[in-house]
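Here you get one chain, nothing else, as structure tokens; it is the form predicted alone.
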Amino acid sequence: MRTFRDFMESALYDPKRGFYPARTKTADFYTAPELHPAFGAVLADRLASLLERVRADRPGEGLTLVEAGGGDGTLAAQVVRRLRETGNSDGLRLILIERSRRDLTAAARTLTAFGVPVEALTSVERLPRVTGVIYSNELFDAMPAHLLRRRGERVLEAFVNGDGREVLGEPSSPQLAAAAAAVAPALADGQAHAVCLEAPRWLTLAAERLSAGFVLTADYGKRFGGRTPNPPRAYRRHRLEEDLLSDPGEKDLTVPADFETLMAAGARAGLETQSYQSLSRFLVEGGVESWLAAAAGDNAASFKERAQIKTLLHPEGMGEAFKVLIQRKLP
């Protein structure tokens, strides 16, 4: 019998049967950089401003830009292209962290063509000490999580038996027992709550390896704080499915990022929260309107492009569901 966390790990990342190794882009969901390059350009401009702040604090020191969980390099390519266009890539070192060696190799090959030194790593544990910015997009919502469920007066942990069915039992660790107690008052009978223990661990490791600079996190989620139910979700062909356990590897399993937990973990690791805002506000402040203006026209291509950008902004699209958190490691 496995924890739901281990089931989710296998369903998503098994090299032969996992969802991500076989994923076809945009078939089940869109990421922001897959939807439109305006996201990558606005992000790059913000990264450039953050790097400039680090450069002012550490004059003469080499700067590094680290992207974590970037897949095949779609977003990294957009970011580097924009940095080159705006003259902000000179002297910059780029590190990619991606657990899939296939995607990591593809991303490194793509980015090498831009003339920026690229280092490829399979885990944050391998990251050397850096000064600069560590950023990610949809990293934390793809991390496997444990599952808690209320039954009567108790909150128990969900396990998956050999038949692929859910079985409830005592929490498998003191951390999960504490999480069950914290969320219990908010859970109705039968309701589920996911607890991702790996997200704060990852952020702690990243903070330890950042000598000075910023951590920028863009992700689907909000401030749950362990007290508001945060059930996992399954998506297939852009539709939400209720059954988490059927057809493992054929659909995306995801848990919205808990930004309050990330803020708390960051504070313990020496990261100071600089800003927390919706993706919509982040993009508007970054000048995304210029991309809408550039897409003006009455032809089908212009209409499609405007619709894609508006999906990034609209509250019922990505605009409010996604958040952007910026934390600073003081020099």
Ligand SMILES: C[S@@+](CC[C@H](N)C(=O)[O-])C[C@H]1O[C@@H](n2cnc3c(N)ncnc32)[C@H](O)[C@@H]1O
Second form
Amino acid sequence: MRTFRDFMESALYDPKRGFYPARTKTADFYTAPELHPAFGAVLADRLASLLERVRADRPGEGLTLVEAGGGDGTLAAQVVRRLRETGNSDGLRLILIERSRRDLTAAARTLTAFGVPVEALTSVERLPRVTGVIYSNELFDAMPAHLLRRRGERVLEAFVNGDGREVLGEPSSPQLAAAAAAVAPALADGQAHAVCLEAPRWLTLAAERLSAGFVLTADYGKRFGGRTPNPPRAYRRHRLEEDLLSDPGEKDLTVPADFETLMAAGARAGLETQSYQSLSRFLVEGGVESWLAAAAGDNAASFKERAQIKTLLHPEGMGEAFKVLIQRKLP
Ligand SMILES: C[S@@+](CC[C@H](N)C(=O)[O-])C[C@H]1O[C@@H](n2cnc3c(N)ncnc32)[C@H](O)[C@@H]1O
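Any chance you could show the form predicted together with the ligand after that form predicted alone?
Complete assembly follows, chain above in first position.
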């Protein structure tokens, strides 16, 4: 019997049977950069202004841009292209952290073809001390999480037995027992709640390696704070599925990011929250309208582009469900 977390880890990342090693881009879900390059361009402009602030605080120091969980480099390519076009890439060191070697190799190859030297790392533990900005899009919602479920009066942990069925038992660690107590008042009988211990741990490690600068996190989620139930989701071919345990590796399993936990872990590691806003607001403040205006043509291609940008912005698309958190490492 294993924890749901270990089941999720292997369903997502097992090299032979996992979802990510075999993922076909956009087949089961779209990420923002896969939808439209406006996301990467607006993000790049924001990264450039954050880097400028670091440069002002640390004159003469070499700056590094780190992308984490970037998959095959789609977003990194959009970001680097925009930084170049706007004259913001000179002297910048670029590091990619991606746990999938297949994707990391593809991303490094794409960026090298751009003429950009890249350092490719498979985990945050390998990140050297850097000054600059660490950013990610949909990193935390792709991390395996433990699962709690209410049964009657009690909140128990979900385990997966040899037949692939859920079995409830005592929480496997004091941290999960505390998480069960915190969510209990809000959890209805039978309801599930995911607890991702890896997300705050990852952020803490990243913060420890950042001498000065910012961490920018874009992700699906909200401020659950461990008190609001946060059930995991399964997606196959753009449809939400009820059953988390069937056909492991053939569907995406994901847990919305808990931004409150990220803010709290960041604060403990010296990261001060600078801003927390919806993706829609982040894009509007970053000038996404110019992309809509550029796609104003009266033809099928322009119509499709406008629809894609509107999906990024719309409350029923990604606009409200996704958030952008910016944290600053205090000197
Ligand atoms: C949902 S995909 C997002 C890909 C890309 N950022 C985008 O926006 O298209 C999540 C990615 O995070 C990677 N990932 C998950 N956990 C990771 C970790 N601890 N360190 C580095 N990469 C990780 C996965 O391998 C996967 O490529």
